[in-house]
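Let's start with one chain on its own, the form predicted on its own, as C-alpha coordinates.
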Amino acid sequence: MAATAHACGKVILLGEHAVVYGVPALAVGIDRGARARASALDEGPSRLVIGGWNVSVRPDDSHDLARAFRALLDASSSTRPLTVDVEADLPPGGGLGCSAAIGVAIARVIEPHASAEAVQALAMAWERVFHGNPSGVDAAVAARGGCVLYRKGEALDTVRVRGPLQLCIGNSGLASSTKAMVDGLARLRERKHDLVERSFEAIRTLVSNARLAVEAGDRSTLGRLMDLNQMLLGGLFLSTPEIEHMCGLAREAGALGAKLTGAGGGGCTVALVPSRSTADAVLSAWRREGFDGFATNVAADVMAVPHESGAAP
(Lines of atoms letter the chains of each structure in order from A and count residues from 1; the text may use other names and numbers.)
(Lines give C-alpha, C1' and ligand atoms only; values in the text may rest on other atoms or scores of the structure.)
Protein backbone atom coordinates (compact mmCIF):
# COMPACT_ATOMS: atom_id res chain seq x y z
CA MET A 1 0.00 0.00 0.00
CA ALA A 2 1.21 3.52 -0.80
CA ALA A 3 1.93 6.07 1.91
CA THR A 4 0.75 9.67 1.73
CA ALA A 5 1.85 12.78 3.62
CA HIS A 6 1.16 16.51 3.85
CA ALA A 7 3.22 19.57 4.75
CA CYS A 8 2.27 23.18 5.43
CA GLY A 9 3.05 26.32 3.55
CA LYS A 10 4.39 29.30 5.50
CA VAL A 11 3.40 32.93 5.92
CA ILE A 12 5.38 35.56 7.82
CA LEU A 13 2.81 37.63 9.69
CA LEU A 14 5.31 40.20 10.98
CA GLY A 15 9.06 40.71 11.05
CA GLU A 16 10.43 39.90 7.61
CA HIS A 17 13.74 41.57 6.70
CA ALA A 18 14.30 42.81 10.25
CA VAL A 19 14.74 39.13 11.15
CA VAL A 20 18.01 39.15 9.19
CA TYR A 21 19.36 41.61 11.78
CA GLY A 22 18.28 39.70 14.88
CA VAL A 23 14.71 40.97 15.27
CA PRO A 24 12.17 38.16 15.87
CA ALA A 25 9.68 37.24 13.16
CA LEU A 26 6.24 35.73 13.68
CA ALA A 27 5.47 32.97 11.18
CA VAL A 28 2.55 30.59 10.74
CA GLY A 29 1.94 27.37 8.88
CA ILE A 30 -1.06 27.40 6.55
CA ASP A 31 -3.26 24.52 5.50
CA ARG A 32 -2.23 24.93 1.87
CA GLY A 33 1.07 23.26 1.18
CA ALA A 34 2.30 20.09 -0.48
CA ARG A 35 1.21 16.45 -0.59
CA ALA A 36 3.37 13.47 -1.41
CA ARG A 37 2.54 9.85 -2.24
CA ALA A 38 5.22 7.15 -2.29
CA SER A 39 4.94 3.76 -3.98
CA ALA A 40 7.54 1.00 -3.90
CA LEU A 41 9.30 0.06 -7.12
CA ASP A 42 10.43 -3.44 -7.97
CA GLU A 43 13.79 -2.05 -9.01
CA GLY A 44 15.60 1.31 -8.94
CA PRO A 45 16.38 4.04 -9.34
CA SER A 46 13.86 6.07 -7.38
CA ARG A 47 11.87 8.77 -9.16
CA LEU A 48 10.35 12.12 -8.16
CA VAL A 49 7.29 13.32 -10.09
CA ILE A 50 5.74 16.77 -9.67
CA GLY A 51 2.87 16.57 -12.10
CA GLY A 52 1.75 20.18 -11.92
CA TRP A 53 5.23 21.31 -12.96
CA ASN A 54 5.69 18.63 -15.64
CA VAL A 55 8.75 17.37 -13.74
CA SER A 56 9.91 13.78 -13.55
CA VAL A 57 13.48 13.24 -12.34
CA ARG A 58 15.73 10.54 -10.96
CA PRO A 59 18.40 11.14 -8.32
CA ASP A 60 21.29 11.13 -10.82
CA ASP A 61 19.74 13.66 -13.21
CA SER A 62 21.27 17.14 -13.51
CA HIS A 63 18.06 19.02 -12.55
CA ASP A 64 18.15 20.95 -9.24
CA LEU A 65 15.10 19.00 -8.08
CA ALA A 66 16.94 15.77 -8.79
CA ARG A 67 19.95 16.91 -6.75
CA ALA A 68 17.67 17.92 -3.88
CA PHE A 69 15.85 14.58 -4.08
CA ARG A 70 19.16 12.74 -3.98
CA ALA A 71 20.35 14.78 -0.99
CA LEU A 72 17.19 13.96 0.93
CA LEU A 73 17.36 10.27 0.07
CA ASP A 74 21.03 10.12 1.06
CA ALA A 75 20.20 11.66 4.45
CA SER A 76 17.35 9.20 5.07
CA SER A 77 17.36 5.56 6.11
CA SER A 78 15.28 4.58 3.08
CA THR A 79 16.93 1.95 0.88
CA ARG A 80 14.07 0.67 -1.29
CA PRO A 81 13.51 2.36 -4.66
CA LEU A 82 10.41 4.55 -4.66
CA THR A 83 8.26 6.63 -6.92
CA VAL A 84 7.30 9.83 -5.07
CA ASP A 85 4.43 11.82 -6.59
CA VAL A 86 4.08 15.40 -5.30
CA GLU A 87 1.36 18.02 -5.62
CA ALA A 88 1.89 21.60 -4.43
CA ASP A 89 -0.82 24.18 -3.74
CA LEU A 90 1.66 27.07 -3.44
CA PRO A 91 3.25 29.29 -6.07
CA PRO A 92 7.00 28.60 -6.32
CA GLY A 93 9.10 31.63 -5.44
CA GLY A 94 6.18 33.43 -3.81
CA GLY A 95 7.60 33.56 -0.30
CA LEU A 96 5.16 30.94 0.96
CA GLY A 97 7.65 28.15 1.64
CA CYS A 98 6.79 26.02 -1.39
CA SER A 99 10.22 24.39 -1.58
CA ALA A 100 10.28 23.53 2.12
CA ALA A 101 6.73 22.16 2.01
CA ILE A 102 7.68 19.81 -0.80
CA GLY A 103 10.82 18.72 1.04
CA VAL A 104 8.91 18.04 4.25
CA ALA A 105 6.16 16.12 2.44
CA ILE A 106 8.76 13.92 0.73
CA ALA A 107 10.66 13.39 3.98
CA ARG A 108 7.48 12.48 5.79
CA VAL A 109 6.34 10.01 3.17
CA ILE A 110 9.64 8.12 2.98
CA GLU A 111 10.13 8.19 6.79
CA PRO A 112 6.50 7.97 7.99
CA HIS A 113 7.38 7.27 11.62
CA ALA A 114 10.02 9.99 11.99
CA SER A 115 9.63 12.78 14.54
CA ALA A 116 9.00 16.37 13.47
CA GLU A 117 12.64 17.16 14.25
CA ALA A 118 13.91 14.27 12.12
CA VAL A 119 11.61 15.26 9.25
CA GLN A 120 12.87 18.82 9.51
CA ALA A 121 16.49 17.63 9.33
CA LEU A 122 15.75 15.63 6.18
CA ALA A 123 13.98 18.60 4.63
CA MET A 124 17.00 20.79 5.36
CA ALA A 125 19.13 18.48 3.19
CA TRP A 126 16.65 19.22 0.40
CA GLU A 127 16.55 22.97 1.13
CA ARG A 128 20.33 23.41 1.12
CA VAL A 129 20.46 22.46 -2.56
CA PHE A 130 18.30 25.48 -3.42
CA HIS A 131 19.24 28.01 -0.75
CA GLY A 132 22.79 27.18 0.33
CA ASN A 133 22.49 28.00 4.02
CA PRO A 134 18.76 28.44 4.76
CA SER A 135 17.62 29.73 8.15
CA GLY A 136 15.47 26.65 8.69
CA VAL A 137 12.30 28.55 9.55
CA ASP A 138 10.50 27.41 6.37
CA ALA A 139 11.28 23.75 6.98
CA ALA A 140 10.37 24.02 10.66
CA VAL A 141 7.01 25.63 9.97
CA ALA A 142 6.29 23.21 7.14
CA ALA A 143 6.97 20.30 9.48
CA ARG A 144 5.20 21.65 12.56
CA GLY A 145 2.43 24.01 11.45
CA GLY A 146 1.00 26.33 14.06
CA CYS A 147 2.68 29.61 14.92
CA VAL A 148 6.32 30.20 15.83
CA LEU A 149 8.52 33.06 16.88
CA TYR A 150 11.80 32.83 15.02
CA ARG A 151 15.04 34.51 16.05
CA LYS A 152 18.15 34.11 13.93
CA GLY A 153 20.50 31.58 15.46
CA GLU A 154 18.07 30.49 18.20
CA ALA A 155 15.64 27.63 18.65
CA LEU A 156 12.08 28.20 17.49
CA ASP A 157 9.68 29.44 20.14
CA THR A 158 6.21 27.91 19.76
CA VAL A 159 3.34 30.39 20.08
CA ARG A 160 -0.07 29.16 21.23
CA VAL A 161 -2.80 30.21 18.79
CA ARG A 162 -6.08 30.99 20.49
CA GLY A 163 -9.03 30.75 18.16
CA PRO A 164 -8.97 30.47 14.37
CA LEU A 165 -6.79 32.65 12.18
CA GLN A 166 -8.13 33.07 8.66
CA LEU A 167 -5.98 34.60 5.96
CA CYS A 168 -6.19 35.64 2.34
CA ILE A 169 -3.03 35.36 0.27
CA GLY A 170 -2.80 37.42 -2.90
CA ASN A 171 -0.18 37.32 -5.62
CA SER A 172 0.91 40.71 -6.97
CA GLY A 173 1.96 39.07 -10.23
CA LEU A 174 5.44 40.57 -9.96
CA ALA A 175 8.51 38.42 -9.53
CA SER A 176 10.53 39.14 -6.42
CA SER A 177 14.19 38.36 -5.72
CA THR A 178 14.85 37.80 -2.02
CA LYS A 179 18.56 38.40 -2.55
CA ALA A 180 17.98 41.68 -4.39
CA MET A 181 15.61 42.99 -1.71
CA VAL A 182 17.89 41.95 1.17
CA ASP A 183 20.89 43.52 -0.55
CA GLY A 184 18.95 46.72 -1.22
CA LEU A 185 17.97 47.06 2.41
CA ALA A 186 21.57 46.44 3.46
CA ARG A 187 22.70 49.32 1.26
CA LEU A 188 19.99 51.57 2.71
CA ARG A 189 21.13 50.60 6.21
CA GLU A 190 24.68 51.64 5.33
CA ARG A 191 23.50 55.07 4.13
CA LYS A 192 20.83 55.69 6.75
CA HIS A 193 21.80 53.46 9.64
CA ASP A 194 19.90 55.27 12.40
CA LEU A 195 16.68 55.45 10.40
CA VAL A 196 16.74 51.75 9.54
CA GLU A 197 17.64 50.74 13.10
CA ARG A 198 14.71 52.76 14.47
CA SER A 199 12.44 50.94 12.03
CA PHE A 200 13.83 47.59 13.15
CA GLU A 201 13.24 48.44 16.80
CA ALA A 202 9.68 49.47 15.98
CA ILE A 203 9.17 46.15 14.19
CA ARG A 204 10.56 44.34 17.23
CA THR A 205 7.86 45.97 19.37
CA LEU A 206 5.15 45.13 16.84
CA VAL A 207 6.22 41.46 16.75
CA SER A 208 6.21 41.26 20.54
CA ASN A 209 2.71 42.72 20.73
CA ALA A 210 1.54 40.52 17.85
CA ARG A 211 2.55 37.44 19.78
CA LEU A 212 0.43 38.59 22.71
CA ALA A 213 -2.47 39.25 20.35
CA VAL A 214 -2.23 35.76 18.82
CA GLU A 215 -2.12 34.15 22.26
CA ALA A 216 -5.11 36.21 23.40
CA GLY A 217 -7.13 35.57 20.23
CA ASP A 218 -7.28 39.34 19.61
CA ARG A 219 -7.51 39.41 15.84
CA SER A 220 -8.41 43.10 15.59
CA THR A 221 -5.21 44.11 17.35
CA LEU A 222 -3.19 41.64 15.28
CA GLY A 223 -4.60 43.21 12.12
CA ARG A 224 -3.66 46.72 13.23
CA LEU A 225 -0.14 45.56 14.04
CA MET A 226 0.15 44.04 10.56
CA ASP A 227 -0.88 47.39 9.06
CA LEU A 228 1.78 49.18 11.08
CA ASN A 229 4.39 46.64 10.00
CA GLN A 230 3.42 47.29 6.38
CA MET A 231 3.84 51.03 6.89
CA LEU A 232 7.37 50.47 8.19
CA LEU A 233 8.23 48.09 5.35
CA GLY A 234 7.00 50.68 2.88
CA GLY A 235 9.23 53.26 4.53
CA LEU A 236 12.16 50.92 3.91
CA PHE A 237 11.31 50.80 0.17
CA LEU A 238 10.31 47.14 0.31
CA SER A 239 6.74 47.56 -0.89
CA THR A 240 5.42 48.29 -4.38
CA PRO A 241 2.42 50.21 -5.76
CA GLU A 242 0.76 46.88 -6.54
CA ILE A 243 1.20 45.59 -2.99
CA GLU A 244 -0.08 48.86 -1.53
CA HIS A 245 -3.10 48.67 -3.84
CA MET A 246 -3.80 45.08 -2.80
CA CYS A 247 -3.54 46.02 0.88
CA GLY A 248 -5.96 48.90 0.38
CA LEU A 249 -8.44 46.70 -1.48
CA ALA A 250 -8.30 44.11 1.28
CA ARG A 251 -8.95 46.66 4.03
CA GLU A 252 -11.82 48.22 2.09
CA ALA A 253 -13.34 44.72 1.75
CA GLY A 254 -13.26 44.20 5.52
CA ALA A 255 -9.82 42.74 6.24
CA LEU A 256 -8.53 43.46 9.74
CA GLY A 257 -5.04 44.12 8.42
CA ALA A 258 -2.90 43.53 5.34
CA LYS A 259 0.77 43.64 4.42
CA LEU A 260 3.38 42.15 2.16
CA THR A 261 4.77 38.80 3.24
CA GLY A 262 8.28 37.65 2.45
CA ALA A 263 10.86 39.61 0.51
CA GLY A 264 8.64 42.36 -0.87
CA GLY A 265 9.37 44.11 -4.14
CA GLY A 266 6.62 41.94 -5.59
CA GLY A 267 5.50 38.51 -4.50
CA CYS A 268 2.58 38.03 -2.15
CA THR A 269 0.30 39.99 0.16
CA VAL A 270 -1.35 38.55 3.28
CA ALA A 271 -4.63 39.83 4.71
CA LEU A 272 -6.14 38.82 8.06
CA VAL A 273 -9.90 38.36 7.81
CA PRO A 274 -12.59 37.81 10.48
CA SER A 275 -14.77 35.40 8.50
CA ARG A 276 -15.15 33.35 5.35
CA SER A 277 -17.56 35.90 3.92
CA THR A 278 -14.94 38.62 4.34
CA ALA A 279 -12.36 36.36 2.74
CA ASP A 280 -14.65 35.98 -0.26
CA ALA A 281 -15.05 39.76 -0.44
CA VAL A 282 -11.28 40.31 -0.33
CA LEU A 283 -10.62 37.71 -3.02
CA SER A 284 -13.35 39.21 -5.22
CA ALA A 285 -11.87 42.69 -4.80
CA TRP A 286 -8.44 41.43 -5.79
CA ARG A 287 -9.71 39.49 -8.78
CA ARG A 288 -11.64 42.49 -10.11
CA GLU A 289 -8.29 44.28 -10.26
CA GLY A 290 -6.50 41.35 -11.91
CA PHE A 291 -4.80 39.83 -8.84
CA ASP A 292 -5.03 36.14 -8.06
CA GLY A 293 -5.39 34.81 -4.51
CA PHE A 294 -6.76 32.18 -2.17
CA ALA A 295 -8.18 31.85 1.34
CA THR A 296 -6.47 29.67 3.92
CA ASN A 297 -6.34 28.96 7.63
CA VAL A 298 -3.43 28.70 10.02
CA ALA A 299 -2.71 24.99 10.33
CA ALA A 300 -2.83 23.31 13.71
CA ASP A 301 0.46 22.29 15.27
CA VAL A 302 2.01 18.99 14.26
CA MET A 303 0.36 17.01 17.06
CA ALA A 304 -3.01 17.85 15.58
CA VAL A 305 -2.12 17.51 11.88
CA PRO A 306 -2.64 14.01 10.44
CA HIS A 307 0.40 13.47 8.27
CA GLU A 308 0.28 9.79 7.43
CA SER A 309 -2.28 7.46 5.92
CA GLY A 310 -1.68 4.02 4.58
CA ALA A 311 1.54 2.22 5.29
CA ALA A 312 5.14 2.85 4.49
CA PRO A 313 6.18 1.32 1.19
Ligand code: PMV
Given for the second form:
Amino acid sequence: MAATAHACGKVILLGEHAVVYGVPALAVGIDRGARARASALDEGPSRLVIGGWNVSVRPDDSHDLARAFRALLDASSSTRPLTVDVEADLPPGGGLGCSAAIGVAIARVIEPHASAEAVQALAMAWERVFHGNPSGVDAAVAARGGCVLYRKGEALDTVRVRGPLQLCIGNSGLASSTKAMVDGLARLRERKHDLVERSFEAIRTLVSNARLAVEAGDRSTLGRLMDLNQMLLGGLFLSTPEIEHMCGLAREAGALGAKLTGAGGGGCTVALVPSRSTADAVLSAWRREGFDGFATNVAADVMAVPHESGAAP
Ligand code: PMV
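Could I see the form predicted together with the ligand next, after the form predicted on its own?
Entire complex below, previous chain first.
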Protein backbone atom coordinates (compact mmCIF):
# COMPACT_ATOMS: atom_id res chain seq x y z
CA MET A 1 0.00 0.00 0.00
CA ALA A 2 1.23 3.52 -0.73
CA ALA A 3 2.14 5.78 2.22
CA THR A 4 1.38 9.51 2.24
CA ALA A 5 2.70 12.52 4.17
CA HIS A 6 2.11 16.28 4.33
CA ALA A 7 4.26 19.31 5.23
CA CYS A 8 3.42 23.00 5.75
CA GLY A 9 4.40 26.09 3.84
CA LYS A 10 5.82 29.07 5.72
CA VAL A 11 5.08 32.76 5.98
CA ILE A 12 7.35 35.31 7.63
CA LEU A 13 4.97 37.49 9.66
CA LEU A 14 7.61 40.05 10.67
CA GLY A 15 11.37 40.46 10.56
CA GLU A 16 12.52 39.44 7.08
CA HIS A 17 15.82 41.01 5.95
CA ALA A 18 16.63 42.27 9.46
CA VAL A 19 16.94 38.56 10.33
CA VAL A 20 19.98 38.39 8.04
CA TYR A 21 21.68 40.85 10.44
CA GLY A 22 20.79 39.00 13.64
CA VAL A 23 17.35 40.44 14.41
CA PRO A 24 14.78 37.70 15.22
CA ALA A 25 12.00 36.96 12.71
CA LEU A 26 8.54 35.62 13.47
CA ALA A 27 7.44 32.86 11.08
CA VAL A 28 4.38 30.63 10.92
CA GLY A 29 3.53 27.36 9.24
CA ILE A 30 0.44 27.48 7.03
CA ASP A 31 -1.93 24.68 6.17
CA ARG A 32 -1.07 24.91 2.49
CA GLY A 33 2.07 22.98 1.67
CA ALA A 34 3.18 19.79 -0.02
CA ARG A 35 2.02 16.17 -0.03
CA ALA A 36 4.10 13.14 -0.92
CA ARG A 37 3.04 9.59 -1.68
CA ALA A 38 5.51 6.73 -1.83
CA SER A 39 5.04 3.33 -3.49
CA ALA A 40 7.60 0.55 -3.31
CA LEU A 41 9.11 -0.64 -6.58
CA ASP A 42 10.23 -4.21 -7.25
CA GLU A 43 13.46 -2.94 -8.69
CA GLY A 44 15.36 0.35 -8.85
CA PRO A 45 16.18 3.05 -9.49
CA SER A 46 13.84 5.22 -7.42
CA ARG A 47 11.88 8.00 -9.09
CA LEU A 48 10.61 11.42 -8.01
CA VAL A 49 7.53 12.74 -9.79
CA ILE A 50 6.19 16.27 -9.23
CA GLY A 51 2.92 16.20 -11.11
CA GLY A 52 2.08 19.90 -11.40
CA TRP A 53 5.58 20.79 -12.56
CA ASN A 54 6.02 18.10 -15.21
CA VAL A 55 9.02 16.70 -13.34
CA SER A 56 9.95 13.03 -13.33
CA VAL A 57 13.54 12.35 -12.33
CA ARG A 58 15.77 9.55 -11.10
CA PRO A 59 18.44 10.12 -8.44
CA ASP A 60 21.30 9.95 -10.94
CA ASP A 61 19.89 12.60 -13.29
CA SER A 62 21.59 16.00 -13.40
CA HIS A 63 18.46 18.09 -12.63
CA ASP A 64 18.67 19.98 -9.30
CA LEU A 65 15.55 18.17 -8.10
CA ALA A 66 17.22 14.84 -8.90
CA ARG A 67 20.35 15.85 -6.99
CA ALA A 68 18.27 16.97 -4.04
CA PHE A 69 16.30 13.71 -4.12
CA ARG A 70 19.57 11.75 -4.17
CA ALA A 71 20.97 13.79 -1.25
CA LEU A 72 17.85 13.08 0.78
CA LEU A 73 17.85 9.35 -0.08
CA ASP A 74 21.56 9.08 0.76
CA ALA A 75 20.96 10.70 4.15
CA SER A 76 18.04 8.37 4.90
CA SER A 77 18.08 4.75 5.98
CA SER A 78 15.83 3.77 3.07
CA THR A 79 17.22 0.96 0.94
CA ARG A 80 14.18 -0.08 -1.11
CA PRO A 81 13.55 1.56 -4.47
CA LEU A 82 10.52 3.84 -4.42
CA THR A 83 8.40 6.07 -6.59
CA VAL A 84 7.66 9.30 -4.71
CA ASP A 85 4.81 11.40 -6.12
CA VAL A 86 4.66 14.99 -4.89
CA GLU A 87 2.05 17.70 -5.17
CA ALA A 88 2.62 21.22 -3.89
CA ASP A 89 -0.07 23.86 -3.48
CA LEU A 90 2.39 26.74 -3.00
CA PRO A 91 3.87 28.93 -5.72
CA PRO A 92 7.52 27.92 -6.20
CA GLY A 93 9.94 30.78 -5.55
CA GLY A 94 7.20 32.83 -3.84
CA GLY A 95 8.92 33.00 -0.45
CA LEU A 96 6.46 30.52 1.04
CA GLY A 97 8.92 27.72 1.73
CA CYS A 98 7.79 25.53 -1.17
CA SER A 99 11.04 23.60 -1.56
CA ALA A 100 11.36 22.92 2.19
CA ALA A 101 7.74 21.71 2.32
CA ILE A 102 8.47 19.26 -0.50
CA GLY A 103 11.68 18.10 1.22
CA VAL A 104 9.88 17.53 4.52
CA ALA A 105 6.96 15.71 2.86
CA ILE A 106 9.40 13.38 1.04
CA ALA A 107 11.45 12.82 4.21
CA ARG A 108 8.30 11.95 6.14
CA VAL A 109 6.97 9.55 3.57
CA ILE A 110 10.33 7.78 3.29
CA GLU A 111 10.91 7.64 7.06
CA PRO A 112 7.41 7.61 8.58
CA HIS A 113 8.68 6.88 12.10
CA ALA A 114 11.42 9.51 12.19
CA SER A 115 11.31 12.30 14.80
CA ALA A 116 10.64 15.89 13.67
CA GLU A 117 14.37 16.61 14.17
CA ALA A 118 15.37 13.65 11.99
CA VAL A 119 12.86 14.71 9.32
CA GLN A 120 14.30 18.25 9.40
CA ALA A 121 17.84 16.87 9.01
CA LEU A 122 16.79 14.89 5.92
CA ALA A 123 14.97 17.92 4.51
CA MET A 124 18.10 20.02 5.05
CA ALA A 125 20.09 17.59 2.85
CA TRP A 126 17.48 18.36 0.16
CA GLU A 127 17.44 22.12 0.83
CA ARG A 128 21.24 22.50 0.62
CA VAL A 129 21.13 21.56 -3.06
CA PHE A 130 18.94 24.60 -3.80
CA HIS A 131 20.01 27.13 -1.19
CA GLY A 132 23.66 26.34 -0.40
CA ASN A 133 23.53 27.38 3.21
CA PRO A 134 19.87 27.61 4.23
CA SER A 135 19.08 29.01 7.66
CA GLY A 136 16.84 26.03 8.39
CA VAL A 137 13.78 28.07 9.33
CA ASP A 138 11.80 26.88 6.30
CA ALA A 139 12.49 23.19 7.02
CA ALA A 140 11.75 23.60 10.73
CA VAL A 141 8.45 25.35 10.09
CA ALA A 142 7.54 22.86 7.33
CA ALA A 143 8.12 19.99 9.76
CA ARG A 144 6.30 21.39 12.77
CA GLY A 145 3.87 24.15 11.78
CA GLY A 146 2.87 26.59 14.51
CA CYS A 147 4.76 29.81 15.11
CA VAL A 148 8.47 30.23 15.76
CA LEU A 149 10.86 33.01 16.58
CA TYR A 150 13.95 32.43 14.52
CA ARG A 151 17.29 34.04 15.24
CA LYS A 152 20.27 33.26 13.03
CA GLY A 153 22.57 30.67 14.57
CA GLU A 154 20.30 29.98 17.53
CA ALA A 155 17.85 27.22 18.36
CA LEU A 156 14.27 27.92 17.29
CA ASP A 157 12.10 29.46 19.94
CA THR A 158 8.53 28.14 19.83
CA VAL A 159 5.80 30.74 20.19
CA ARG A 160 2.46 29.60 21.53
CA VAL A 161 -0.36 30.88 19.32
CA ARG A 162 -3.50 31.85 21.20
CA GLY A 163 -6.64 31.70 19.09
CA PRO A 164 -6.85 31.26 15.32
CA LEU A 165 -4.62 33.23 12.98
CA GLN A 166 -6.17 33.62 9.55
CA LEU A 167 -4.10 34.96 6.70
CA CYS A 168 -4.57 35.93 3.08
CA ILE A 169 -1.56 35.44 0.86
CA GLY A 170 -1.49 37.24 -2.48
CA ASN A 171 0.95 37.08 -5.32
CA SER A 172 2.11 40.49 -6.58
CA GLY A 173 2.75 38.85 -9.95
CA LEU A 174 6.41 39.79 -10.12
CA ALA A 175 9.11 37.23 -9.45
CA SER A 176 11.93 38.39 -7.25
CA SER A 177 15.28 36.94 -6.31
CA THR A 178 15.97 36.66 -2.59
CA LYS A 179 19.70 36.91 -3.26
CA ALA A 180 19.34 40.08 -5.35
CA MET A 181 17.14 41.72 -2.70
CA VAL A 182 19.49 40.76 0.15
CA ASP A 183 22.50 42.01 -1.85
CA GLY A 184 20.70 45.28 -2.68
CA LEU A 185 20.02 45.93 1.00
CA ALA A 186 23.64 45.13 1.86
CA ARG A 187 24.73 47.83 -0.62
CA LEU A 188 22.26 50.33 0.86
CA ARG A 189 23.62 49.49 4.33
CA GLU A 190 27.14 50.30 3.15
CA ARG A 191 26.02 53.73 1.93
CA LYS A 192 23.47 54.58 4.65
CA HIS A 193 24.62 52.54 7.58
CA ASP A 194 22.88 54.49 10.34
CA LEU A 195 19.54 54.68 8.56
CA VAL A 196 19.48 50.95 7.89
CA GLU A 197 20.62 50.06 11.40
CA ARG A 198 17.94 52.29 12.92
CA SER A 199 15.32 50.51 10.80
CA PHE A 200 16.63 47.12 11.96
CA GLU A 201 16.42 48.20 15.60
CA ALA A 202 12.84 49.38 15.05
CA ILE A 203 12.02 46.02 13.42
CA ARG A 204 13.56 44.23 16.43
CA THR A 205 11.10 46.07 18.70
CA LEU A 206 8.17 45.29 16.39
CA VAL A 207 9.07 41.58 16.30
CA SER A 208 9.34 41.34 20.04
CA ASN A 209 5.96 43.04 20.49
CA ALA A 210 4.46 40.84 17.77
CA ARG A 211 5.52 37.77 19.68
CA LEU A 212 3.69 39.06 22.75
CA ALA A 213 0.62 39.84 20.63
CA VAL A 214 0.58 36.32 19.14
CA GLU A 215 0.88 34.80 22.61
CA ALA A 216 -1.89 37.05 23.94
CA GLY A 217 -4.20 36.41 20.97
CA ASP A 218 -4.23 40.17 20.29
CA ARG A 219 -4.70 40.16 16.54
CA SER A 220 -5.44 43.88 16.20
CA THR A 221 -2.04 44.74 17.69
CA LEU A 222 -0.35 42.10 15.56
CA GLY A 223 -1.94 43.65 12.46
CA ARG A 224 -0.75 47.15 13.39
CA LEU A 225 2.77 45.83 13.98
CA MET A 226 2.72 44.21 10.53
CA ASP A 227 1.71 47.57 9.01
CA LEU A 228 4.60 49.29 10.78
CA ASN A 229 7.01 46.60 9.60
CA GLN A 230 5.77 47.18 6.05
CA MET A 231 6.43 50.91 6.39
CA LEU A 232 10.02 50.22 7.46
CA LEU A 233 10.53 47.69 4.64
CA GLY A 234 9.23 50.30 2.18
CA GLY A 235 11.76 52.77 3.59
CA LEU A 236 14.48 50.24 2.78
CA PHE A 237 13.28 50.08 -0.88
CA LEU A 238 12.10 46.48 -0.51
CA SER A 239 8.46 47.12 -1.41
CA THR A 240 6.95 47.74 -4.85
CA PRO A 241 3.95 49.77 -6.07
CA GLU A 242 2.05 46.47 -6.57
CA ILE A 243 2.72 45.33 -3.00
CA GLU A 244 1.71 48.76 -1.63
CA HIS A 245 -1.47 48.59 -3.71
CA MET A 246 -2.26 45.09 -2.42
CA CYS A 247 -1.64 46.18 1.20
CA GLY A 248 -3.99 49.16 0.72
CA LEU A 249 -6.71 46.98 -0.84
CA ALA A 250 -6.42 44.47 1.99
CA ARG A 251 -6.70 47.13 4.70
CA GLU A 252 -9.69 48.75 2.96
CA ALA A 253 -11.38 45.34 2.82
CA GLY A 254 -10.99 44.95 6.59
CA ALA A 255 -7.59 43.31 7.09
CA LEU A 256 -5.97 44.03 10.45
CA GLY A 257 -2.58 44.52 8.81
CA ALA A 258 -0.72 43.76 5.60
CA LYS A 259 2.85 43.61 4.41
CA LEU A 260 5.22 41.95 2.01
CA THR A 261 6.50 38.56 3.14
CA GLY A 262 9.93 37.17 2.33
CA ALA A 263 12.36 38.97 0.11
CA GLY A 264 10.12 41.72 -1.31
CA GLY A 265 10.77 43.44 -4.64
CA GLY A 266 7.83 41.34 -5.90
CA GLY A 267 6.77 37.99 -4.50
CA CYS A 268 3.94 37.69 -1.99
CA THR A 269 1.92 39.93 0.30
CA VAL A 270 0.43 38.66 3.57
CA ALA A 271 -2.67 40.14 5.22
CA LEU A 272 -3.93 39.24 8.68
CA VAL A 273 -7.74 38.96 8.68
CA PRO A 274 -10.22 38.70 11.55
CA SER A 275 -12.68 36.31 9.86
CA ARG A 276 -13.39 34.15 6.86
CA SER A 277 -15.73 36.81 5.44
CA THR A 278 -12.97 39.43 5.58
CA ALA A 279 -10.64 36.91 3.93
CA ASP A 280 -13.17 36.59 1.10
CA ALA A 281 -13.41 40.40 0.82
CA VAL A 282 -9.61 40.75 0.65
CA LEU A 283 -9.28 38.00 -1.95
CA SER A 284 -12.06 39.55 -4.08
CA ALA A 285 -10.47 43.01 -3.88
CA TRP A 286 -7.15 41.53 -4.97
CA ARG A 287 -8.74 39.47 -7.74
CA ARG A 288 -10.56 42.53 -9.13
CA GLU A 289 -7.15 44.18 -9.55
CA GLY A 290 -5.60 41.06 -11.11
CA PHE A 291 -3.78 39.61 -8.09
CA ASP A 292 -4.15 35.89 -7.28
CA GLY A 293 -4.37 34.87 -3.67
CA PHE A 294 -5.61 32.34 -1.19
CA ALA A 295 -6.78 32.23 2.41
CA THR A 296 -4.98 30.01 4.88
CA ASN A 297 -4.70 29.34 8.59
CA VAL A 298 -1.65 28.97 10.74
CA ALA A 299 -1.11 25.22 10.97
CA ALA A 300 -1.17 23.71 14.45
CA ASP A 301 2.26 23.03 15.91
CA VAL A 302 2.61 19.24 15.79
CA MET A 303 5.21 19.35 18.56
CA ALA A 304 3.20 21.51 20.95
CA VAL A 305 2.61 19.87 24.29
CA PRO A 306 -1.02 20.49 25.26
CA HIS A 307 -1.09 22.03 28.70
CA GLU A 308 -4.56 23.52 28.89
CA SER A 309 -6.67 21.68 31.47
CA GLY A 310 -8.37 18.58 30.15
CA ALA A 311 -6.46 18.57 26.84
CA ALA A 312 -6.02 15.03 25.62
CA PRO A 313 -2.58 14.02 24.38
O1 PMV B 1 11.66 34.73 0.26
P2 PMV B 1 12.27 33.85 1.28
O3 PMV B 1 11.37 32.88 1.99
O4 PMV B 1 13.54 33.21 0.82
O5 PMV B 1 12.63 34.82 2.49
C6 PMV B 1 13.69 35.67 2.44
C7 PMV B 1 13.90 36.18 3.81
C8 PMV B 1 15.09 37.10 3.90
O9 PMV B 1 15.12 37.56 5.24
C10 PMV B 1 14.94 38.28 2.97
C11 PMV B 1 16.38 36.39 3.56
C12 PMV B 1 16.85 35.37 4.57
O13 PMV B 1 17.78 34.60 4.24
O14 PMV B 1 16.37 35.35 5.72
